[in-house]
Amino acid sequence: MHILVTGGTGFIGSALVPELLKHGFSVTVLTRSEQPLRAGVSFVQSLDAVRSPVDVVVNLAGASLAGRRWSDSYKAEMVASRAGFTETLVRWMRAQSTPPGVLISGSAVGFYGCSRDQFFDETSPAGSGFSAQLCQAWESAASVVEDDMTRVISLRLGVVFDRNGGALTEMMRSFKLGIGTWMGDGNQWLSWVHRTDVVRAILHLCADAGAKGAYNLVAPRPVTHREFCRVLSARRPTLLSLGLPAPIMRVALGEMADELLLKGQRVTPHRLLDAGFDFRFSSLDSALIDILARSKR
């Protein structure tokens, strides 16, 4: 089976590609920069260079939501690199003599907007705000290619945790100095997932011939930011814990502070669980034990 991965050198893609190779797949990675030769992987810098046919496309490309302050120009970059690129990818897929049978395309739990009271599952409607609008556009661009020959899966990802990158690296900075921190009042929800389970879920959905539509890719047990601080402090002892004032964060980060840090959403992976997926890391404590243990190696 030949799998094309866009964003294959990013935080999730760099963990996915080795697992695809372990399962015996042929892998092509679309990347903007030249990469060193690697057994079993073809690196290309344009879709025109992809060797056909492709059986599965895993679309993880896109500028980071937390890459920098959300100026109008950076918002435009995020839309172009996610929804805009997906439109280009879909046109390429439809032009193939043998279209790929599966498109697994990124999205995020930001689709639902923010709430402290609601539970969100895949039947919940789209919310409001820039993140929600971006995710709607992203998923809409992917859905265009769905037909009798191609099934489309949208991965509504939560905050992905693992060592050496991603949100956890940033969230742990103060803990390394002995200070536990949360953002704002700390009562906002954090729907998280271990990167290992992200990779396992992608493989699971790829193999499930009936899988299509949106799937929330989050661990079954979301936590508040205060709870995150408490659980991490038990594994990485701190001298004190405190909240970072919301007004200061808004001044420093603008709109991004509210949508990504000071508000949140409590999301359940209903469809994944119904599909028989077994999370290896269903609790935050189990995830942190694994990540911190491997960080010491």
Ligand SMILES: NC(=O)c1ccc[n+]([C@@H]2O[C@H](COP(=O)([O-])OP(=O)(O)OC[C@H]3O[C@@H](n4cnc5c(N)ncnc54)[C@H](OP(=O)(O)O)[C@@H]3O)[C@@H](O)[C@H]2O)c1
Given for the second form:
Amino acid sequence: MHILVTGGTGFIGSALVPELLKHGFSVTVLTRSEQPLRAGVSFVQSLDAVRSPVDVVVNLAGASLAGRRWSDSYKAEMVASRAGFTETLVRWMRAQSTPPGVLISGSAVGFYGCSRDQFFDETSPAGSGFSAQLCQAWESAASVVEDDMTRVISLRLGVVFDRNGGALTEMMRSFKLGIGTWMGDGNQWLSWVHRTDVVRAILHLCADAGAKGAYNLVAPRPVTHREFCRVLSARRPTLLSLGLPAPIMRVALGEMADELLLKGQRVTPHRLLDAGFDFRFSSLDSALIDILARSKR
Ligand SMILES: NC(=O)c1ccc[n+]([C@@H]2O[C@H](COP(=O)([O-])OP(=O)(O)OC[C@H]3O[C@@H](n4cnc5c(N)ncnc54)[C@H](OP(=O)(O)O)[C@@H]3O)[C@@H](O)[C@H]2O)c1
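Same protein, different form: I have the form predicted alone, so give me the form predicted in complex with this ligand.
Shown next: the complete complex, the earlier chain at its head.
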């Protein structure tokens, strides 16, 4: 099986690609930069260079949401590198003499907007705000290629945790100095997922011929930011715990502070659980035990 991964050099892609190779798949990674040679992986810088046929496309490319302050021009880049690029990808897929049978395309739990009290599953409507609009545009661009030949899956990802990158590395900085922190009042929800389960779920959805549409890719047990601080402090003892004041975060980070950090969403992976997917890391504690143990090696 030949799998094309866009954004395959990123935090999720760098864990996914080795696992695809282990399963015996041949992998092409679409990247904007030169990459060192790697057995089994073909790196290409344009879709025209992709060897046909491709069986599955995993679409993860996009300018980081946490990468910079959300100026109008950076917002345009976040949209263009996801929805805009996906439109190009879908046109390329349609132009193939044997179109790929599956498109697994990124999205995020930001699709639902933010709420302190609602419980979101895949039947919940889209919310409001920049992240929600971005996810809707991204999912719509991917869905265009859905037909009898190609099934399309949108992965509504929660905050992906692992060592060496991603949100957890940032969230652990103060803990390394002995200070446990949460953001704002800490009562907002954090729908997280271990990167290992992200990779396993992608393989699961790829193999399940009946899987299509949106899937929430979050662990079954979301936590509040205060709970996150409590669970991590039990594994990485701290001298004190405190909340980072919301007004300061808003001044420092702008709109991103509310959308990504101060407000949250409580999301359940209803469809994955229904499909019999078995999360290896359902509780935050089990995920942190694994990640912290591997960080020491
Ligand atoms: N990690 C999370 O917690 C999380 C949560 C929700 C949703 N997601 C979504 O899932 C996708 C994968 O996540 P990730 O954490 O692996 O992301 P990542 O580490 O930021 O990697 C994304 C990849 O996209 C490419 N890219 C970056 N900026 C780009 C631009 N301006 N134009 C085109 N391509 C660009 C880069 O590949 P090259 O430099 O090789 O081109 C990069 O390796 C992302 O789209 C992200 O929004 C992630």
